[in-house]
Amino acid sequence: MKRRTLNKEALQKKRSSYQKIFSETLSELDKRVSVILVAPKYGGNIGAVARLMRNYGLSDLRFVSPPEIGDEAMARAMNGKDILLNARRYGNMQDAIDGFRIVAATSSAITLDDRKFRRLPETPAKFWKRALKTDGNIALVFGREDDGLRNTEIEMCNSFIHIPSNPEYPVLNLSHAVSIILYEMIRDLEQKLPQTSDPIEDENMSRLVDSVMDIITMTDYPEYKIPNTRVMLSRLMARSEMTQSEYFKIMGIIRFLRFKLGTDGTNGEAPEKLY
(Lines of atoms letter the chains of each structure in order from A and count residues from 1; the text may use other names and numbers.)
(Lines give C-alpha, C1' and ligand atoms only; values in the text may rest on other atoms or scores of the structure.)
Protein backbone atom coordinates (compact mmCIF):
# COMPACT_ATOMS: atom_id res chain seq x y z
CA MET A 1 0.00 0.00 0.00
CA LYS A 2 1.56 3.23 -1.14
CA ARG A 3 0.77 6.30 0.86
CA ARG A 4 -0.40 9.30 -1.08
CA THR A 5 1.96 12.25 -0.63
CA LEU A 6 0.62 15.71 0.09
CA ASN A 7 1.19 18.28 -2.62
CA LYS A 8 2.68 21.39 -0.99
CA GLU A 9 1.35 23.67 -3.70
CA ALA A 10 -2.16 22.30 -3.23
CA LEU A 11 -1.86 22.71 0.54
CA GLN A 12 -0.77 26.34 0.17
CA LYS A 13 -3.65 26.99 -2.20
CA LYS A 14 -6.08 25.50 0.32
CA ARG A 15 -4.65 27.65 3.12
CA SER A 16 -4.88 30.78 0.98
CA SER A 17 -8.49 30.01 0.10
CA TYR A 18 -9.31 29.41 3.77
CA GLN A 19 -7.75 32.70 4.85
CA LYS A 20 -9.34 34.63 1.98
CA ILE A 21 -12.88 33.43 2.70
CA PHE A 22 -12.44 33.95 6.44
CA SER A 23 -11.05 37.47 5.99
CA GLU A 24 -13.73 38.48 3.48
CA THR A 25 -16.50 37.26 5.78
CA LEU A 26 -15.05 39.11 8.78
CA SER A 27 -14.73 42.23 6.64
CA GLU A 28 -18.44 42.05 5.81
CA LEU A 29 -19.30 41.58 9.48
CA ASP A 30 -17.12 44.57 10.38
CA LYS A 31 -19.29 46.77 8.15
CA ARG A 32 -22.40 45.69 10.03
CA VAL A 33 -21.58 44.94 13.67
CA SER A 34 -20.65 47.43 16.40
CA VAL A 35 -19.98 46.99 20.11
CA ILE A 36 -21.34 49.54 22.57
CA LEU A 37 -20.20 49.68 26.19
CA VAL A 38 -22.51 51.65 28.46
CA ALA A 39 -20.72 53.32 31.36
CA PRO A 40 -17.92 50.74 31.71
CA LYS A 41 -15.85 51.16 34.86
CA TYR A 42 -12.66 49.12 34.61
CA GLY A 43 -9.83 49.80 32.23
CA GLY A 44 -8.88 46.13 32.09
CA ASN A 45 -12.29 45.16 30.72
CA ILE A 46 -12.31 48.03 28.26
CA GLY A 47 -8.94 47.02 26.88
CA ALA A 48 -9.88 43.35 26.75
CA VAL A 49 -12.99 44.15 24.71
CA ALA A 50 -10.87 46.06 22.18
CA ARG A 51 -8.55 43.07 21.91
CA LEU A 52 -11.49 40.71 21.40
CA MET A 53 -12.86 42.90 18.66
CA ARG A 54 -9.52 42.60 16.87
CA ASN A 55 -9.71 38.81 17.30
CA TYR A 56 -13.12 38.71 15.65
CA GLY A 57 -12.47 41.27 12.92
CA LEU A 58 -14.57 44.15 14.28
CA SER A 59 -13.46 47.76 14.62
CA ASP A 60 -16.41 49.98 15.60
CA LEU A 61 -16.28 50.34 19.38
CA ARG A 62 -18.57 52.90 21.01
CA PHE A 63 -18.69 54.18 24.58
CA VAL A 64 -21.53 55.78 26.48
CA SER A 65 -20.17 57.85 29.38
CA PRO A 66 -16.84 55.99 29.68
CA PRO A 67 -13.99 56.71 32.09
CA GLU A 68 -10.67 58.03 30.84
CA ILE A 69 -8.68 55.44 28.92
CA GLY A 70 -5.65 54.71 31.08
CA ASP A 71 -2.53 52.57 30.92
CA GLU A 72 -4.29 49.38 32.02
CA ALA A 73 -6.81 49.60 29.19
CA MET A 74 -4.07 50.22 26.64
CA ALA A 75 -1.98 47.33 27.96
CA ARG A 76 -4.90 44.89 27.88
CA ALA A 77 -5.91 45.99 24.38
CA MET A 78 -2.73 44.50 22.86
CA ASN A 79 -3.21 44.61 19.05
CA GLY A 80 -6.57 46.29 19.55
CA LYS A 81 -5.03 49.59 20.67
CA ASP A 82 -6.11 51.34 17.47
CA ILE A 83 -9.70 50.21 18.07
CA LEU A 84 -9.52 51.69 21.56
CA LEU A 85 -8.00 54.96 20.39
CA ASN A 86 -10.56 55.36 17.59
CA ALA A 87 -13.58 54.45 19.72
CA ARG A 88 -16.50 56.86 19.50
CA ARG A 89 -17.78 58.50 22.67
CA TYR A 90 -21.39 59.47 23.36
CA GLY A 91 -23.08 61.26 26.18
CA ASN A 92 -26.22 59.13 26.00
CA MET A 93 -27.26 55.74 24.68
CA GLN A 94 -29.82 57.03 22.20
CA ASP A 95 -27.14 58.82 20.20
CA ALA A 96 -24.89 55.74 20.31
CA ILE A 97 -27.52 53.42 18.80
CA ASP A 98 -28.89 55.84 16.23
CA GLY A 99 -29.07 54.30 12.74
CA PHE A 100 -28.89 50.61 13.70
CA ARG A 101 -31.47 48.15 12.39
CA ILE A 102 -30.93 45.68 15.23
CA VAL A 103 -29.99 46.85 18.73
CA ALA A 104 -29.34 43.95 21.10
CA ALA A 105 -29.22 44.46 24.85
CA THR A 106 -27.27 41.92 26.90
CA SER A 107 -27.98 40.97 30.49
CA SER A 108 -27.80 38.15 33.02
CA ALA A 109 -31.19 39.14 34.47
CA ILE A 110 -34.08 37.57 32.54
CA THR A 111 -37.77 36.80 32.78
CA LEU A 112 -39.69 33.70 31.69
CA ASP A 113 -43.03 35.52 31.70
CA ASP A 114 -43.97 36.02 28.05
CA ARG A 115 -46.17 38.96 29.04
CA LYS A 116 -43.05 40.92 30.01
CA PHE A 117 -41.23 41.40 26.74
CA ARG A 118 -38.35 43.50 28.03
CA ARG A 119 -36.17 40.63 29.28
CA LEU A 120 -37.39 37.55 27.40
CA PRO A 121 -34.11 35.71 26.74
CA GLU A 122 -32.61 34.76 23.39
CA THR A 123 -29.36 32.78 23.33
CA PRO A 124 -26.41 34.20 21.35
CA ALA A 125 -26.66 31.35 18.82
CA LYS A 126 -30.37 31.94 18.20
CA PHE A 127 -29.83 35.69 17.99
CA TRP A 128 -27.14 35.43 15.30
CA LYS A 129 -29.12 32.96 13.20
CA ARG A 130 -31.86 35.54 13.02
CA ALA A 131 -29.81 38.74 12.94
CA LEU A 132 -27.39 37.74 10.19
CA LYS A 133 -30.29 36.98 7.85
CA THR A 134 -31.54 40.55 8.28
CA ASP A 135 -30.25 43.50 6.29
CA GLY A 136 -28.92 46.45 8.22
CA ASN A 137 -26.40 47.17 10.95
CA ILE A 138 -26.27 45.46 14.32
CA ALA A 139 -25.36 47.01 17.68
CA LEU A 140 -24.37 44.83 20.63
CA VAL A 141 -24.99 46.75 23.84
CA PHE A 142 -23.23 45.78 27.08
CA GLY A 143 -23.93 47.38 30.45
CA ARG A 144 -22.03 48.30 33.58
CA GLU A 145 -19.90 45.71 35.35
CA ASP A 146 -21.78 46.09 38.64
CA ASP A 147 -25.46 46.39 37.68
CA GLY A 148 -25.66 46.00 33.90
CA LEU A 149 -28.15 47.85 31.73
CA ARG A 150 -31.06 49.75 33.27
CA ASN A 151 -34.62 48.92 32.24
CA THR A 152 -34.90 52.25 30.44
CA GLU A 153 -31.83 51.35 28.38
CA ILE A 154 -33.09 47.86 27.58
CA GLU A 155 -36.35 49.40 26.38
CA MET A 156 -34.36 51.24 23.68
CA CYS A 157 -33.26 47.90 22.23
CA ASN A 158 -35.26 45.63 19.92
CA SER A 159 -33.40 42.41 20.84
CA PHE A 160 -32.27 40.86 24.09
CA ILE A 161 -29.39 38.37 24.44
CA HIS A 162 -28.81 36.21 27.48
CA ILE A 163 -25.91 33.77 27.87
CA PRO A 164 -27.17 30.66 29.71
CA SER A 165 -25.13 30.02 32.85
CA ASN A 166 -25.43 28.82 36.44
CA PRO A 167 -28.69 30.28 37.81
CA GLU A 168 -27.03 30.62 41.22
CA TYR A 169 -24.38 32.93 39.73
CA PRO A 170 -25.27 33.98 36.17
CA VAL A 171 -23.20 37.18 36.03
CA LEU A 172 -20.28 36.95 33.61
CA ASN A 173 -17.30 39.26 33.42
CA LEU A 174 -17.90 41.93 30.78
CA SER A 175 -15.09 40.86 28.46
CA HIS A 176 -16.04 37.19 28.82
CA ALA A 177 -19.60 37.95 27.78
CA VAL A 178 -18.36 39.89 24.75
CA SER A 179 -16.10 36.98 23.80
CA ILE A 180 -18.92 34.41 23.91
CA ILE A 181 -21.30 36.51 21.86
CA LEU A 182 -18.69 37.36 19.22
CA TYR A 183 -17.64 33.72 18.98
CA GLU A 184 -21.24 32.72 18.29
CA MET A 185 -21.25 35.37 15.55
CA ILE A 186 -18.59 33.48 13.56
CA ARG A 187 -19.28 29.91 14.67
CA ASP A 188 -21.25 29.00 11.55
CA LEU A 189 -18.54 30.47 9.35
CA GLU A 190 -16.92 27.02 9.24
CA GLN A 191 -19.65 25.87 6.85
CA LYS A 192 -18.42 28.37 4.24
CA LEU A 193 -14.74 27.49 4.53
CA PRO A 194 -12.89 24.96 2.38
CA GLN A 195 -12.21 21.65 4.05
CA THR A 196 -8.82 21.71 5.76
CA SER A 197 -8.31 17.94 5.75
CA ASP A 198 -9.09 15.21 3.25
CA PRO A 199 -11.87 12.86 4.38
CA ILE A 200 -11.22 9.16 4.03
CA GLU A 201 -12.17 7.76 0.62
CA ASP A 202 -15.04 5.27 0.50
CA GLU A 203 -12.88 2.43 -0.82
CA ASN A 204 -10.38 2.99 1.97
CA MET A 205 -13.17 2.95 4.54
CA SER A 206 -14.16 -0.51 3.32
CA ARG A 207 -10.53 -1.63 3.19
CA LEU A 208 -10.00 -0.54 6.78
CA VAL A 209 -13.04 -2.45 8.02
CA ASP A 210 -11.89 -5.53 6.11
CA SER A 211 -8.40 -5.25 7.61
CA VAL A 212 -9.72 -4.97 11.18
CA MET A 213 -12.00 -7.96 10.61
CA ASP A 214 -9.06 -9.97 9.25
CA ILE A 215 -7.15 -9.33 12.48
CA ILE A 216 -10.20 -10.33 14.53
CA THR A 217 -10.58 -13.65 12.69
CA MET A 218 -6.98 -14.55 13.60
CA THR A 219 -8.02 -14.73 17.24
CA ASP A 220 -10.51 -16.92 19.07
CA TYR A 221 -13.18 -14.24 18.75
CA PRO A 222 -16.59 -16.00 18.61
CA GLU A 223 -17.56 -16.57 15.00
CA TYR A 224 -21.23 -15.90 15.58
CA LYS A 225 -20.38 -12.34 16.67
CA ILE A 226 -18.46 -11.48 13.50
CA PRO A 227 -21.39 -10.27 11.29
CA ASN A 228 -22.70 -7.86 13.93
CA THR A 229 -19.17 -6.71 14.70
CA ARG A 230 -18.59 -5.82 11.05
CA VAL A 231 -21.82 -3.80 10.96
CA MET A 232 -20.86 -2.02 14.18
CA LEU A 233 -17.37 -1.18 12.85
CA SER A 234 -18.76 0.09 9.54
CA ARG A 235 -21.17 2.43 11.29
CA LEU A 236 -18.55 3.58 13.75
CA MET A 237 -16.16 4.42 10.90
CA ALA A 238 -18.92 6.28 9.05
CA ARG A 239 -19.54 8.51 12.08
CA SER A 240 -15.88 9.11 12.82
CA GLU A 241 -15.15 11.76 10.12
CA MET A 242 -11.80 10.04 9.67
CA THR A 243 -9.22 11.67 7.40
CA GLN A 244 -6.98 10.04 4.83
CA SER A 245 -3.98 10.74 7.06
CA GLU A 246 -5.61 8.97 10.00
CA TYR A 247 -6.52 6.06 7.73
CA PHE A 248 -2.91 5.55 6.70
CA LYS A 249 -1.73 5.68 10.30
CA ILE A 250 -4.22 3.03 11.39
CA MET A 251 -3.38 0.85 8.42
CA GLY A 252 0.28 1.11 9.43
CA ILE A 253 -0.59 -0.20 12.89
CA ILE A 254 -2.59 -3.05 11.35
CA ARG A 255 0.33 -3.89 9.06
CA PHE A 256 2.59 -4.09 12.10
CA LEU A 257 0.15 -6.41 13.88
CA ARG A 258 0.00 -8.63 10.80
CA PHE A 259 3.80 -8.68 10.72
CA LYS A 260 3.86 -9.84 14.34
CA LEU A 261 1.33 -12.54 13.48
CA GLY A 262 3.36 -13.55 10.44
CA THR A 263 0.53 -12.97 7.96
CA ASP A 264 1.64 -9.85 6.06
CA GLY A 265 3.69 -11.52 3.35
CA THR A 266 6.99 -9.94 4.42
CA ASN A 267 8.60 -13.29 5.22
CA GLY A 268 9.56 -12.11 8.68
CA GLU A 269 11.10 -8.78 7.57
CA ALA A 270 9.88 -5.80 9.59
CA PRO A 271 7.99 -3.12 7.60
CA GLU A 272 10.18 -0.14 6.68
CA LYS A 273 7.61 2.33 7.92
CA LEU A 274 4.67 1.56 10.14
CA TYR A 275 2.77 4.82 9.55
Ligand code: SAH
Given for the second form:
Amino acid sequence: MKRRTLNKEALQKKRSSYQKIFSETLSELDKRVSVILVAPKYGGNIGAVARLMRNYGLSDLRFVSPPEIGDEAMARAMNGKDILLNARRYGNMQDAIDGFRIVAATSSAITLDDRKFRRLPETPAKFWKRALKTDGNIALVFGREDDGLRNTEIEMCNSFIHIPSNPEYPVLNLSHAVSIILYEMIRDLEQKLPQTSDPIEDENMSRLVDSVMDIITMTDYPEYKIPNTRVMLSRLMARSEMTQSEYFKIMGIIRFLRFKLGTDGTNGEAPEKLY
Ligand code: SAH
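Okay, that one was the form predicted on its own. Can I see the form predicted in complex with the named molecule too?
Next comes the full complex, this chain leading.
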Protein backbone atom coordinates (compact mmCIF):
# COMPACT_ATOMS: atom_id res chain seq x y z
CA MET A 1 0.00 0.00 0.00
CA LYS A 2 2.78 2.36 1.03
CA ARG A 3 4.71 1.60 -2.12
CA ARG A 4 1.70 2.39 -4.25
CA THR A 5 1.27 5.83 -2.60
CA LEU A 6 4.94 6.62 -3.14
CA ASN A 7 4.72 5.56 -6.78
CA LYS A 8 1.72 7.79 -7.27
CA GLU A 9 3.58 10.77 -5.83
CA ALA A 10 6.65 10.04 -7.94
CA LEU A 11 4.47 9.77 -11.03
CA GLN A 12 2.72 13.04 -10.25
CA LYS A 13 6.11 14.72 -9.82
CA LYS A 14 7.36 13.33 -13.11
CA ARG A 15 4.20 14.47 -14.84
CA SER A 16 4.39 18.02 -13.53
CA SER A 17 8.07 18.36 -14.34
CA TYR A 18 7.33 17.11 -17.88
CA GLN A 19 4.54 19.67 -18.25
CA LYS A 20 6.60 22.50 -16.75
CA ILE A 21 9.49 21.94 -19.16
CA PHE A 22 7.06 21.97 -22.06
CA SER A 23 5.05 24.99 -21.05
CA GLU A 24 8.12 27.10 -20.26
CA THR A 25 9.82 26.23 -23.53
CA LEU A 26 6.71 26.63 -25.63
CA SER A 27 5.81 29.99 -24.16
CA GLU A 28 9.34 31.27 -24.86
CA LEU A 29 9.02 30.05 -28.44
CA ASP A 30 5.58 31.58 -28.79
CA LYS A 31 7.04 35.01 -28.04
CA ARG A 32 9.54 34.61 -30.86
CA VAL A 33 8.18 32.38 -33.62
CA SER A 34 5.47 33.21 -36.17
CA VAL A 35 4.09 31.25 -39.09
CA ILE A 36 3.32 33.04 -42.35
CA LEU A 37 1.26 31.35 -45.06
CA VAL A 38 1.50 33.02 -48.44
CA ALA A 39 -1.75 32.71 -50.40
CA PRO A 40 -2.81 29.27 -49.18
CA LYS A 41 -5.74 27.85 -51.12
CA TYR A 42 -7.14 24.86 -49.31
CA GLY A 43 -9.20 25.14 -46.14
CA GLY A 44 -7.99 21.72 -45.04
CA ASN A 45 -4.36 22.84 -45.03
CA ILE A 46 -5.11 26.18 -43.41
CA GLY A 47 -7.03 24.51 -40.58
CA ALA A 48 -4.36 21.85 -40.14
CA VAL A 49 -1.67 24.54 -39.78
CA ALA A 50 -3.67 26.32 -37.06
CA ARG A 51 -4.07 23.02 -35.24
CA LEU A 52 -0.35 22.29 -35.53
CA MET A 53 0.50 25.69 -34.12
CA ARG A 54 -1.62 24.85 -31.10
CA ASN A 55 0.18 21.49 -30.83
CA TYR A 56 3.49 23.34 -30.63
CA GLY A 57 2.37 26.24 -28.47
CA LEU A 58 2.54 28.96 -31.15
CA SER A 59 -0.17 31.56 -31.71
CA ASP A 60 0.95 34.16 -34.24
CA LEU A 61 -0.38 33.05 -37.62
CA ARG A 62 -0.15 35.48 -40.52
CA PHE A 63 -1.63 35.37 -43.99
CA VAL A 64 -0.34 37.13 -47.06
CA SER A 65 -3.15 37.46 -49.64
CA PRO A 66 -5.58 36.12 -47.06
CA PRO A 67 -7.91 33.30 -47.95
CA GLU A 68 -11.56 33.05 -46.95
CA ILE A 69 -11.79 31.08 -43.74
CA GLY A 70 -14.48 28.55 -44.57
CA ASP A 71 -16.10 25.63 -42.77
CA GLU A 72 -13.44 23.14 -43.70
CA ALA A 73 -10.62 25.28 -42.30
CA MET A 74 -12.57 25.77 -39.07
CA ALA A 75 -13.33 22.07 -38.76
CA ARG A 76 -9.72 21.03 -39.38
CA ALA A 77 -8.39 23.63 -36.92
CA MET A 78 -9.86 21.73 -33.92
CA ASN A 79 -8.28 23.32 -30.81
CA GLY A 80 -6.51 25.87 -32.99
CA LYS A 81 -9.70 27.73 -33.99
CA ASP A 82 -8.72 30.84 -32.01
CA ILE A 83 -5.40 30.97 -33.80
CA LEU A 84 -7.23 30.89 -37.10
CA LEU A 85 -9.74 33.54 -36.10
CA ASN A 86 -7.04 35.86 -34.71
CA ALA A 87 -4.66 35.41 -37.65
CA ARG A 88 -3.22 38.66 -38.95
CA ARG A 89 -3.91 39.45 -42.58
CA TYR A 90 -1.54 41.30 -44.91
CA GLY A 91 -1.81 42.49 -48.49
CA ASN A 92 1.87 41.85 -49.21
CA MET A 93 4.79 39.87 -47.85
CA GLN A 94 6.95 42.86 -46.95
CA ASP A 95 4.42 44.04 -44.37
CA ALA A 96 4.01 40.52 -42.97
CA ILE A 97 7.74 40.08 -42.28
CA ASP A 98 8.38 43.56 -40.93
CA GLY A 99 10.41 43.49 -37.67
CA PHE A 100 11.60 39.87 -37.76
CA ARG A 101 15.30 39.20 -37.30
CA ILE A 102 15.16 35.83 -39.03
CA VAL A 103 12.86 35.28 -41.97
CA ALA A 104 12.99 31.74 -43.30
CA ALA A 105 11.60 30.74 -46.66
CA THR A 106 10.65 27.07 -47.00
CA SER A 107 10.68 25.20 -50.27
CA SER A 108 10.90 21.83 -51.96
CA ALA A 109 12.91 23.31 -54.82
CA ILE A 110 16.63 23.69 -54.08
CA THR A 111 19.98 24.18 -55.74
CA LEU A 112 23.23 22.46 -54.84
CA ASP A 113 25.25 25.09 -56.68
CA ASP A 114 27.07 27.15 -54.02
CA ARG A 115 27.00 30.24 -56.22
CA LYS A 116 23.20 30.32 -56.43
CA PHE A 117 22.53 31.72 -53.03
CA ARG A 118 18.78 32.05 -53.28
CA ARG A 119 17.96 28.37 -52.89
CA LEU A 120 20.91 26.93 -50.98
CA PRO A 121 19.20 24.57 -48.55
CA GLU A 122 19.53 24.29 -44.80
CA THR A 123 17.88 21.37 -42.98
CA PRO A 124 15.25 22.18 -40.34
CA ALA A 125 17.56 20.81 -37.61
CA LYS A 126 20.48 23.02 -38.65
CA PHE A 127 18.22 26.02 -39.05
CA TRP A 128 16.81 25.74 -35.52
CA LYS A 129 20.20 25.14 -33.98
CA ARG A 130 21.40 28.40 -35.46
CA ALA A 131 18.21 30.44 -35.18
CA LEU A 132 17.48 29.60 -31.55
CA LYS A 133 20.96 30.77 -30.54
CA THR A 134 20.04 34.31 -31.53
CA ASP A 135 17.48 36.24 -29.56
CA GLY A 136 15.52 37.86 -32.38
CA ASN A 137 12.07 36.97 -33.63
CA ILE A 138 11.67 34.29 -36.26
CA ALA A 139 9.19 34.10 -39.15
CA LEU A 140 8.64 30.82 -41.00
CA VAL A 141 7.28 31.48 -44.46
CA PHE A 142 5.37 28.81 -46.36
CA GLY A 143 4.24 29.02 -49.99
CA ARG A 144 1.23 28.26 -52.14
CA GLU A 145 0.14 24.64 -52.53
CA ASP A 146 0.53 24.75 -56.31
CA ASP A 147 3.59 26.85 -57.00
CA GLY A 148 5.20 27.59 -53.67
CA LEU A 149 7.05 30.84 -53.00
CA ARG A 150 8.08 33.05 -55.89
CA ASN A 151 11.74 34.00 -56.34
CA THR A 152 10.97 37.60 -55.40
CA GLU A 153 9.45 36.35 -52.12
CA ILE A 154 12.39 34.04 -51.40
CA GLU A 155 14.74 36.98 -51.94
CA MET A 156 13.07 38.81 -49.04
CA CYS A 157 14.07 35.99 -46.69
CA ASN A 158 17.45 35.70 -44.95
CA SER A 159 17.19 31.92 -44.42
CA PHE A 160 16.06 29.03 -46.59
CA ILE A 161 14.83 25.73 -45.17
CA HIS A 162 14.41 22.55 -47.18
CA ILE A 163 13.11 19.32 -45.65
CA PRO A 164 15.27 16.58 -47.14
CA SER A 165 13.05 14.21 -49.10
CA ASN A 166 13.11 12.08 -52.25
CA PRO A 167 14.82 14.27 -54.91
CA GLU A 168 12.49 12.76 -57.52
CA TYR A 169 9.48 14.05 -55.56
CA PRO A 170 10.45 16.34 -52.70
CA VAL A 171 7.12 18.22 -52.57
CA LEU A 172 5.41 17.75 -49.23
CA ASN A 173 1.87 18.73 -48.47
CA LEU A 174 1.89 22.27 -47.00
CA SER A 175 0.65 21.30 -43.55
CA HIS A 176 2.98 18.29 -43.41
CA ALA A 177 5.93 20.58 -44.11
CA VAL A 178 4.79 22.90 -41.29
CA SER A 179 4.48 19.89 -39.03
CA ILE A 180 8.03 18.67 -39.59
CA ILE A 181 9.53 22.11 -39.15
CA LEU A 182 7.63 22.77 -35.90
CA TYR A 183 8.58 19.38 -34.52
CA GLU A 184 12.23 20.09 -35.26
CA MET A 185 11.84 23.35 -33.34
CA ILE A 186 11.29 21.44 -30.09
CA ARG A 187 13.67 18.54 -30.75
CA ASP A 188 16.23 19.83 -28.23
CA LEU A 189 13.63 19.52 -25.53
CA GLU A 190 14.18 15.76 -25.60
CA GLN A 191 17.34 16.16 -23.55
CA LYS A 192 15.59 18.21 -20.88
CA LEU A 193 12.59 15.93 -20.41
CA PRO A 194 12.47 13.63 -17.40
CA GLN A 195 13.22 10.02 -18.19
CA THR A 196 9.96 8.38 -19.12
CA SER A 197 10.77 5.15 -17.32
CA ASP A 198 12.98 4.15 -14.39
CA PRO A 199 15.99 2.17 -15.58
CA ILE A 200 16.75 -1.07 -13.78
CA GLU A 201 18.92 -0.60 -10.68
CA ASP A 202 22.47 -1.96 -11.03
CA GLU A 203 22.20 -4.55 -8.27
CA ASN A 204 18.98 -5.86 -9.78
CA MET A 205 20.79 -6.57 -13.03
CA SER A 206 23.05 -9.10 -11.33
CA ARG A 207 20.15 -10.34 -9.19
CA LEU A 208 18.25 -11.18 -12.36
CA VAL A 209 21.19 -12.93 -13.97
CA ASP A 210 21.71 -14.92 -10.72
CA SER A 211 18.06 -15.92 -10.62
CA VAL A 212 18.03 -17.10 -14.23
CA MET A 213 21.22 -19.08 -13.62
CA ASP A 214 19.68 -20.60 -10.48
CA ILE A 215 16.68 -21.80 -12.42
CA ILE A 216 18.91 -23.20 -15.13
CA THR A 217 20.84 -25.29 -12.61
CA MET A 218 17.55 -26.85 -11.46
CA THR A 219 17.23 -28.41 -14.91
CA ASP A 220 19.61 -30.79 -16.67
CA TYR A 221 21.20 -27.94 -18.62
CA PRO A 222 24.80 -29.03 -19.39
CA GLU A 223 27.09 -27.72 -16.70
CA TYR A 224 29.96 -26.91 -19.03
CA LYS A 225 27.75 -24.35 -20.79
CA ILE A 226 26.96 -22.43 -17.63
CA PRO A 227 29.89 -19.94 -17.46
CA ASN A 228 29.41 -18.88 -21.06
CA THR A 229 25.65 -18.58 -20.64
CA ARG A 230 26.13 -16.37 -17.58
CA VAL A 231 28.43 -14.04 -19.53
CA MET A 232 25.97 -13.91 -22.42
CA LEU A 233 23.10 -13.05 -20.07
CA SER A 234 24.98 -10.31 -18.28
CA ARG A 235 26.07 -8.72 -21.56
CA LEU A 236 22.49 -8.91 -22.79
CA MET A 237 21.26 -7.27 -19.58
CA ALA A 238 23.81 -4.47 -19.85
CA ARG A 239 22.55 -3.64 -23.35
CA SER A 240 18.90 -4.10 -22.61
CA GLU A 241 17.77 -0.71 -21.23
CA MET A 242 15.44 -2.76 -19.06
CA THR A 243 13.16 -0.80 -16.74
CA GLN A 244 12.47 -1.53 -13.08
CA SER A 245 8.89 -2.56 -13.93
CA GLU A 246 10.15 -5.04 -16.53
CA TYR A 247 12.62 -6.37 -13.97
CA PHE A 248 9.86 -6.97 -11.43
CA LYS A 249 7.74 -8.70 -14.05
CA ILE A 250 10.53 -11.06 -15.07
CA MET A 251 11.39 -11.79 -11.42
CA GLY A 252 7.72 -12.66 -10.95
CA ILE A 253 7.94 -15.18 -13.78
CA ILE A 254 11.12 -16.64 -12.32
CA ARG A 255 9.45 -16.98 -8.92
CA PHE A 256 6.60 -18.81 -10.60
CA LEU A 257 9.01 -21.16 -12.38
CA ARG A 258 10.77 -21.87 -9.08
CA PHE A 259 7.46 -22.71 -7.53
CA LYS A 260 6.65 -25.08 -10.39
CA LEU A 261 10.04 -26.70 -10.02
CA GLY A 262 9.19 -27.11 -6.34
CA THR A 263 12.27 -25.50 -4.83
CA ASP A 264 11.13 -22.06 -3.79
CA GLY A 265 10.72 -22.85 -0.09
CA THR A 266 7.00 -21.96 -0.10
CA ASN A 267 5.94 -25.50 0.74
CA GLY A 268 3.80 -25.81 -2.30
CA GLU A 269 1.96 -22.49 -1.88
CA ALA A 270 1.56 -20.54 -5.08
CA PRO A 271 3.31 -17.18 -5.23
CA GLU A 272 0.81 -14.44 -4.46
CA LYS A 273 0.70 -13.07 -7.92
CA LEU A 274 2.61 -13.12 -11.11
CA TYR A 275 3.27 -9.38 -11.05
N1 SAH B 1 5.91 23.43 -56.23
C2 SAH B 1 5.92 24.05 -54.95
C3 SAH B 1 5.25 23.15 -53.98
C4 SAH B 1 4.56 23.86 -52.95
S5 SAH B 1 4.13 22.85 -51.64
C6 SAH B 1 7.36 24.33 -54.50
O7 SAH B 1 8.24 23.77 -55.09
O8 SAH B 1 7.62 25.07 -53.54
C9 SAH B 1 3.59 24.08 -50.53
C10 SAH B 1 4.60 24.57 -49.53
O11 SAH B 1 4.97 23.53 -48.66
C12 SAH B 1 5.90 25.07 -50.10
O13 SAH B 1 5.80 26.37 -50.60
C14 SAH B 1 6.78 25.03 -48.86
O15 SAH B 1 6.46 26.11 -48.03
C16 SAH B 1 6.30 23.75 -48.21
N17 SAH B 1 7.11 22.58 -48.62
C18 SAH B 1 6.73 21.54 -49.37
N19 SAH B 1 7.73 20.64 -49.51
C20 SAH B 1 8.78 21.14 -48.80
C21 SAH B 1 10.11 20.67 -48.53
N22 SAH B 1 10.57 19.53 -49.02
N23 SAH B 1 10.88 21.44 -47.74
C24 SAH B 1 10.45 22.61 -47.20
N25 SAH B 1 9.20 23.09 -47.43
C26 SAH B 1 8.38 22.37 -48.21
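Positions refer to the first chain, counted from 1. Note that the rigid core is defined as the largest set of C-alphas that superpose within 1.5 Å between two forms. Just so it is clear, the structure is predicted and the values come from calculations on it, not from any experiment.
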{"item": "Core-aligned C-alpha movement of residue 31 between the two forms reaching 2 Å", "value": "no"}
{"item": "Post core alignment: residue 147 C-alpha displaced by 2 Å or more between the two forms", "value": "no"}
